[in-house]
Amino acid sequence: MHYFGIIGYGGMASYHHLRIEKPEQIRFKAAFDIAPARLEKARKDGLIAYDNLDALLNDEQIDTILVATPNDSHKEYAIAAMEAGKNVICEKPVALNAQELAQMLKVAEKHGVVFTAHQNRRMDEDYRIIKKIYDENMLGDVFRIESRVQGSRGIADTWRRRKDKGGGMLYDWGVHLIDQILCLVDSPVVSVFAEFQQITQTEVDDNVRLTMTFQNGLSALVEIGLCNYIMLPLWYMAGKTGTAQIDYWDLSGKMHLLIDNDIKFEDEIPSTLVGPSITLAPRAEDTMAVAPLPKADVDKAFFYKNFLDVLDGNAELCIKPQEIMRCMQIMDLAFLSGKEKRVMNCKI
């Protein structure tokens, strides 16, 4: 049996202990706040509640810690975790900045424990989708992909609207859509650049566009707004032979396959709903083919029965140190484009 023990016990940690599918061989035995009521919530759900760090830390029972704080205290709750030799699973993003991602693990190589993120989000099953049509190459050579998240109510008043607490969309959600697309690709990034916006707030970005260009010469969109009132489509990538869509989170979409691509331009120019155009007159029908989106497997459980495994030392991390440090290099350089606004070129 492996104790677990958890550093915040707020909505995300809540989550973890009740919600998400677990090994029986793992078990949330304690947590500490510095909020007296959720130190109340960790106690009517079961938990010991510790009203200081140290006695956390201090449970030999507890081998690894959960650190679902605001996102400007990871670094500091992971490193006294691992420091008092617990392993440590921390929520998304790790940390603010590459650099103290670097100082995290050099800590987890010392003291030889295990840390991880908890990128959950490459388990959903609209990405799933993307990933089994992208694999098995239904698109052909892919050159671009779009993927997107979009709502209308801007963020919730919490210490996500701080920015000295690390709010913003580009640490909330960016880093879920960019980790997937680095996940995709089996190609370096070359270049990033990036837009933020502040349409509803002052402080953090609510709007950002990101686009990662990869040595292979495929194009990534990552776009993350919450002043949409009509939503583009999740996901959106087009291949040489084909183009799919999913339109919104119930999977509704499809796939365009090429089935004759014996194109004959017109001697005149015909006339179309755009005007007079040949460039863009209508495929004859006969050479397209529309396709229902593939399933896709999904488990939800795979986050912690991987974990497992790595504690008892039967397999590696699904979500390994150097794809956490990547996509946080990423991010960097995000942050650094949007300040100078200019693309950065890199190898990543």
Contents of the next structure:
Amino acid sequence: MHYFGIIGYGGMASYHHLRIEKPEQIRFKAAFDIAPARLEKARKDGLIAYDNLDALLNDEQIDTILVATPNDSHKEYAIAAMEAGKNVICEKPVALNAQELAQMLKVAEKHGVVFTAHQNRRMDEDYRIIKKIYDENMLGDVFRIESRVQGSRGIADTWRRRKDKGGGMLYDWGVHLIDQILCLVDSPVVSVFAEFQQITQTEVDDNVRLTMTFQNGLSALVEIGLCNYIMLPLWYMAGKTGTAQIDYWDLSGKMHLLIDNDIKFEDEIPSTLVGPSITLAPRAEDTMAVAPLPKADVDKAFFYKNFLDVLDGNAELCIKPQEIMRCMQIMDLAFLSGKEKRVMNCKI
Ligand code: NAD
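Let me have the form predicted in complex with nicotinamide-adenine-dinucleotide next, following on from the form predicted alone.
Below is the entire complex, every chain and molecule, led by the chain shown above.
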């Protein structure tokens, strides 16, 4: 049996404790929080509630700590837990920059403990579908991927609105969307360009557009917007012989696949809905097929199953420190690009 403790028993930590599927050999035992109301909630949810960090870290039965506080305190708590000999699962983003993360990884190495990030959206069904289409080359050579999350309610009045707490949408959603793309495309990122806007916020970004160009030529756009009354598709992926789109979280969408590329251009400019145009004249209908999106395997228990296997020495981490670092380095460059308003060349 492995006993886990929690630092920061807020919304996400209670989700870990009560909702995320876990092997029965993992049991959350205790939590520490600075808010008395959250300690009370922890007690109600069957946990021992510690009102100080040392008490939690001195609990010898606990071998792993979940850090689920606001983003600015991840580094401090993860390091304290690892120095106490505990393994650490840190909520995303694990740190505010790559430098902080490097310090955390050094401590993990020094104390020989396991450290990973809960970058769980690698198992979201929309992403798994995109990954299946990409991996199985259903669209031919893919040259463009667009991944978006959009809403219209702005940011709730919590620490997520505060810069000093690591608020803002690149930290909040960007980290997931970047992680997904990096796990998809097997090629180094050679440039990053990002634009940040504050449409509903005064301190932090609530509208981000980030373009990553890969060495293999593929261009990926990640976009997060919180003032979008009409939402663009979650995913748009274009390959040489097909295009796929996932419209929304209900997984509606389709693929348009080329079945005949023998284009016969007209001798005379045709009159089309866009006016006279040979280039944009519609294709002959019988050269394309519309296909449904494929089904993808989703294992929502993957994270804790893998973590248990790692603790028992039977597997490697599925979310590896070098992957977490790569994602953080892209985020660092994105912030710099936004600040300096220029493309950042790199090899990450
Ligand atoms: P939250 O505000 O609901 O919870 C944060 C908790 O930390 C609160 O109970 C608060 O009292 C406590 N806290 C604040 N400062 C503290 C401190 N200095 N020491 C100890 N406790 C402190 O926030 P949340 O939505 O649960 O987010 C927590 C973390 O989880 C964030 O890093 C966030 O990015 C992450 N998160 C991840 C996912 C995911 O899908 N992986 C989803 C939501 C949130």
